[in-house]
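Form predicted on its own, single chain, as structure tokens, below.
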Amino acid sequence: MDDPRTAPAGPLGAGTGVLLIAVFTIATCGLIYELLAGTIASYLLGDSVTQFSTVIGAYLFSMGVGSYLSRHVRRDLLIRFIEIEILVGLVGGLSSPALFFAFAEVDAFRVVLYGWVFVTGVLVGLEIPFLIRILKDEFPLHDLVSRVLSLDYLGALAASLLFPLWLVPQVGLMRSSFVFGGLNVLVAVWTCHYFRRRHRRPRLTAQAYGALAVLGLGALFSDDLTAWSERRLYEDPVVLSRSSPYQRIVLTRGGDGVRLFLNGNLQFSTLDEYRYHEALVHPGLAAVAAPRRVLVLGGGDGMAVRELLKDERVEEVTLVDLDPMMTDIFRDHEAFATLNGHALRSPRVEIVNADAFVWLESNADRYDFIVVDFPDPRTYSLGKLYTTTFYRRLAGRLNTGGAAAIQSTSPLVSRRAFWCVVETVRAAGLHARPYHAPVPTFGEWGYVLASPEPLALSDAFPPGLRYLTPAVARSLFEFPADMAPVPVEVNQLNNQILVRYHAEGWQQYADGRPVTHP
């Protein structure tokens, strides 16, 4: 039995009200906690749907234990309430600048990022018993339970709407996790000054005012903060940062050009990325008899358009990117468009921003050549975009004599990733001629040549570039031993190999561990 302390004297009367209120508040509170957690995770380790499985266990098996850890508590409730929101709105509100400062500066990032989810569950995880417990007296048990949780589950929906619609784009990650920080420790407020003359604790009340106004400073520096945070993960000085409700996209500026960063993997750097891309376009649009129409999937930089334009046979070029953030800033921001050319501003280009493999779907029209350019499948939503049934997607959207040029990551870093690429482009019904080209920044790097038909190769290129010749275009071709084929299964979409070969191949280069296939 509990102890006669275990809850306020007398009822609480319209107090009931203000509890039931912060039932729901640290309800959405705690799951943004575990939503920036994951989404931490995912930016600075990637395997979205690993990080995320893994954050959200632990953070729950904590919650577990904070809810078992409660029936310890035995008297001064209501203090124990208003002492948990002050610890959770500072654990809870921290977590993004501290998570980020653990990456750029502690080796063992992932002890603290459990470490802080666990605290973090274990803190939310005393809430909502202590609240029942407090408000025993005031409903009937399955009346109190009903209202408790019912509000406990909107408060998470409320979460879960807000954190991708408004908070990621509009607020961003670090200020996000200050402001609900802070509606915890308002909550602790709150109860403080209606509960006052039962709590009879003005150091308490001190107390929470105190970790509002350390939270109140973290939102309002929160930019500055983000960019401290930034200038740590990056070598170079960090120009342009922004969050989309699909990625964190950094551009860099140091002494050997620009740098294109997405969730914190480098996507081209200005010293070579012309190689990547000219490798990536010409062979195949010189394959090309009458390349009228082109199709650019991902390239949201504008890099394969700006090769696209140089060849005067292309009349139309429409580049399908999911993220419309980064199609205006390669179009829009002249530092950056100046990059590619200006080439998003050209007449001749059509952007739309949309799911490319939803839009392969619905799109009817037919193309000459289309370049395949998303970034690595890190993940099982890039994953889906090396499949089978985009390949035959892709397929149907090629005219007779077209041909498709695919990246397809590197084949000596991962080489079964890479020949995992080619055999998915075979088992979709296409022909597939793998070939590669040494970009400094990255290494050997891949791509696969797709067509209906076999394709004859042709050096007729446009005049002006930087890196391919007819002689070194032939040499593509050519795999070294240590880069020919492997066994390796298909890429479905019910398996998702690939991610898992470029995580092994990927991970033990990191690792400085010797490659091997078995």
The other form holds:
Amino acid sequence: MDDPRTAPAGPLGAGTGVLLIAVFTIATCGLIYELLAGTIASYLLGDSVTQFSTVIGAYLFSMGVGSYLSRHVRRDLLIRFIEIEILVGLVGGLSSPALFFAFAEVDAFRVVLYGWVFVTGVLVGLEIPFLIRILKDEFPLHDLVSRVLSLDYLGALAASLLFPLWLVPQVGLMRSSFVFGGLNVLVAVWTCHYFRRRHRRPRLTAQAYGALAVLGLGALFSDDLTAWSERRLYEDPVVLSRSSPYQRIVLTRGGDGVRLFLNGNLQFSTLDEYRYHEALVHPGLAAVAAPRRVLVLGGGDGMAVRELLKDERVEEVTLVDLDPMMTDIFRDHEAFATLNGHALRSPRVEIVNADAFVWLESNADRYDFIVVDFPDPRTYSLGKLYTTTFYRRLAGRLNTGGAAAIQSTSPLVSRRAFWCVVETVRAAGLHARPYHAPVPTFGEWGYVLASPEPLALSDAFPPGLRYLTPAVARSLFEFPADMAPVPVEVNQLNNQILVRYHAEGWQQYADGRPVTHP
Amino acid sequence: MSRRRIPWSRGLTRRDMLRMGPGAAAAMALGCAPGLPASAERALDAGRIAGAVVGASHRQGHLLRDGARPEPRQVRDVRVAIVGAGVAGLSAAWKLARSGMRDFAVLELEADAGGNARWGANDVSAYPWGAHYLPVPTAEATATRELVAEMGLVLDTGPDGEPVYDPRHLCHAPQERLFVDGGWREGLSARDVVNPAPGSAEAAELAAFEAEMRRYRDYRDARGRRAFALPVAAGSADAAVAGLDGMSMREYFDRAGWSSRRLRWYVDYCCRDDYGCTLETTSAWAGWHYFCSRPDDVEYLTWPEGNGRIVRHFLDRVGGNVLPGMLVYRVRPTASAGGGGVSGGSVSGGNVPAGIVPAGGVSPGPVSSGGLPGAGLPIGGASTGPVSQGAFPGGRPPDGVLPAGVVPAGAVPADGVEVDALDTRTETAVRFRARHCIYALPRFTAPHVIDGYALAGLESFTYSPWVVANLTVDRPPDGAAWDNVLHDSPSLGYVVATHQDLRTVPGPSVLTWYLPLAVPNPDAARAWMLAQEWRDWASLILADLVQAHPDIESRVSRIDVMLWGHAMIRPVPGFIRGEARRRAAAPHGAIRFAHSDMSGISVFEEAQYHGVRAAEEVMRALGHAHATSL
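For comparison with the form predicted on its own, provide the form predicted in complex with its partner chain.
The next block holds the full complex; its first chain is the one shown before.
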């Protein structure tokens, strides 16, 4: 040790070079794990600055913990090192699938995230102290520290370049995770191989090969795992995907925000959902003189409720949504509850999980304002919620001077469907005021204000709106020629003509054919 | 996937059924037939699918067959005794009660009233055991219009003066679909089914068929009556129309040169659906009546329990007067009525219309005023299935039942009626002494029950047997319509009991499956039917449905089966215009008849018409003031 010239002839011999390559590899892997955790946290939780800062901080801290703990390991350093490599390969390699899975299935996602980061960090923190101690007899200290740390930082540079330029765009988060975990285990395998004469540990070697196999399979099938998270179906990474007895709920997060899909159909994008929901709620709400009691049918994402709560006149909101899983996600899941400003936790809000049609029948309460935010009439089951029977029932729940705002699909894409809703509202004995608003991710979107008496519109919107101004609001009630009324039949339970209009309009749109209205 | 064969399925034994004894048919069905998919057989064997053959009152029926006719020890006096609580009997009761007359009793063999409109319920849904819808009544069906208005089904009067029905009760979309060529197709009109290539010969046949339909629909006779009306009694008596009864629908098709297989299938399906008869055994008059008595765009009123909803309405009004579990074993006209009522003669001074002989003779009643006597309606209730099976197996009166010295109907004095019934719960006999009796059972039972009753040509009253099953499923099949018909099946497919449910996400449901035994010889089919056990029905039903729903066996948890021995009067050629049906309109002393078999077609409007008509005749005879519903 004192004589540097003895180093090559030392007990490790040719292994020295191997171990130095290992330093580079594990340094790269270690940083990749850190970047993966930071990226996934940003995808899933948004606010990437916060996520990267906290993940890097937690990771570095736990590396420190690992370095500290390394002092307690006194014997069989090489064996311990190999074991650590296998472990870190597995923990780091499985980090992507584990974090995606945890986000979808576990409520306390942050506990899992930082727990995983901590364990990875501690293991990685053990690596360099071990290596230095293993190599301490091969090199003079000044030489050793210089070589190991420079390779360590070189590995970090390699990782930080590889990750954004090649791994994320080409390999994907899932496969990168497996591949680098595998490299970590390869270091263990390699080490076993080179020192097999000094340290014959067949069980250890077998474990290393086992771990390699697991990660190899993971890498091989990472496309399927990715499909599990349904990334193929959606443009952006799926951050939450759950099946309730009623529907498949999928949330994605990408460059332009969070999107909610129900059974594959886009419900909102945070990019512009405020436009949709402001237009849905405020024109009608402002037109009602004293909207104390408000009912929301559908809209379990809580966005319409968020808009309602902006108006101080609203004293109580009853939200009726079929699916408790939906309202739970948007009330309890921090990442999504922030999107509606925690509206569903407000003491002014009561959540009822029931079928809207059946609930309306069993409930005799009356409301000053009702928001009807159902999915488009894509099926006969949904089409029932747009019939004269439904609107008559709705009318029976409105106080004198009250109004209902009804989302009514796109008057541009499915013009007949939109005007069919208008005519159906009228056939149910209500006054109808149709209007529309441009919502970029949806296109031109249509709404109908329905009221027992003719409605006088008002500009008195609550503060804090991002889209609606009095001038804009007035323009919404003007229909350009390409969305002007067309003759339609009234939608009844026994004809469900709306389902046909809707399908016809959206089919033509999907086919790229001009939407014609003879 | 092999399928159990139903013996009368096309090309196999239907043509041969006449020649075959019922035993042979049963053996064919159960012995030679390949089975279900093994998984379904296992599900049945393991008891994973439960169920029973329900509702048949064999025990009660056997009491009568075995000659148990005790002398009643109790006597009850009522002004009117109504025998049978099917739609005809209940309609008579409804009309009496609506006219302020409450002194009547309705005697029903079964535990539940309703007859063909009976229903059941489990924790999933209510479901029909028979008739499951009522077409929106036409203008002629005045009593039916009165009824649906009373039920609160009418929201408003439209600009055309026609009632506007609550869409909640009109059959929701999607209404009908057909499984054909391995897939489902929406719609069940002739055009939907035939779906001809433009310009093809088939398209021309279809157009000719539709033109014929329009011609009969638009037909008005010299008195402004339509060719085919509901009730039948309101339709034209012109020879051009009535003459259609001289041939079968099949002959009509042959003469018209219509050979399209799809069109023939469609019309055959309609005949099986409405009459339990085939193209060959349905008279052309009845066939066209089906297509032309209602408008092209007719809507249907329907409920989870089917026409059970209407029965429930009747029971709301008259339920207190309905006595279930009463086996009526003798009805006897008497010269001096019990109860000390007004004598028959005294009625004559009242509001009896001209043409009615008040006492001592047969009153022809208003029925005979038209050309064709009144029409019939769906089977008169629960009683017709089980009663007939139990009491008269095979539907044939036992030999020697008719008493010697049968009194011709017209000779019976109209003073009163004794109705003897066995209360099957207490097994005690009760005599109801009534001024009048409305006999609302299918006519084939009359000679066994009514003293001295005979009707020449009674054997021309034949009835088709039906099997109805209710299957409890975890959810309705994907894309299910209300009525789901299978092209390649002797069954009619199924209706979905929860179809009118307004919930957006379907839950468990009940499918009601119908099988008319539409064969030339109903007696053989009836005997075959009664010989089958639940396990046989369960496999047969699953084998029928599996062609369209390969996963059906994993969705079904329960299959209940009801066997209807005499479900529907068969409008075979010649029956509508026949002498027997004309004579059947005549009362027998103070006994008046009410049943859809008097019309020759088994539909609600006819049953109701006859019930209401009989009730009004009785009230006229009693001098009870009332507004007519007819």
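The term rigid core refers to the maximal set of C-alpha atoms that superpose within 1.5 Å between the two forms. No experiment lies behind these values; they were computed from the predicted model shown. Numbering follows the first chain given and starts at 1.
Once both forms are fitted on their core, a CA shift of 2 Å or more is seen for residue 181 between these two forms. Core-aligned CA deviation for residue 477 between these two forms: less than 2 Å. The two forms, fitted on the rigid core, differ between these two forms by less than 2 Å at the CA of residue 270.
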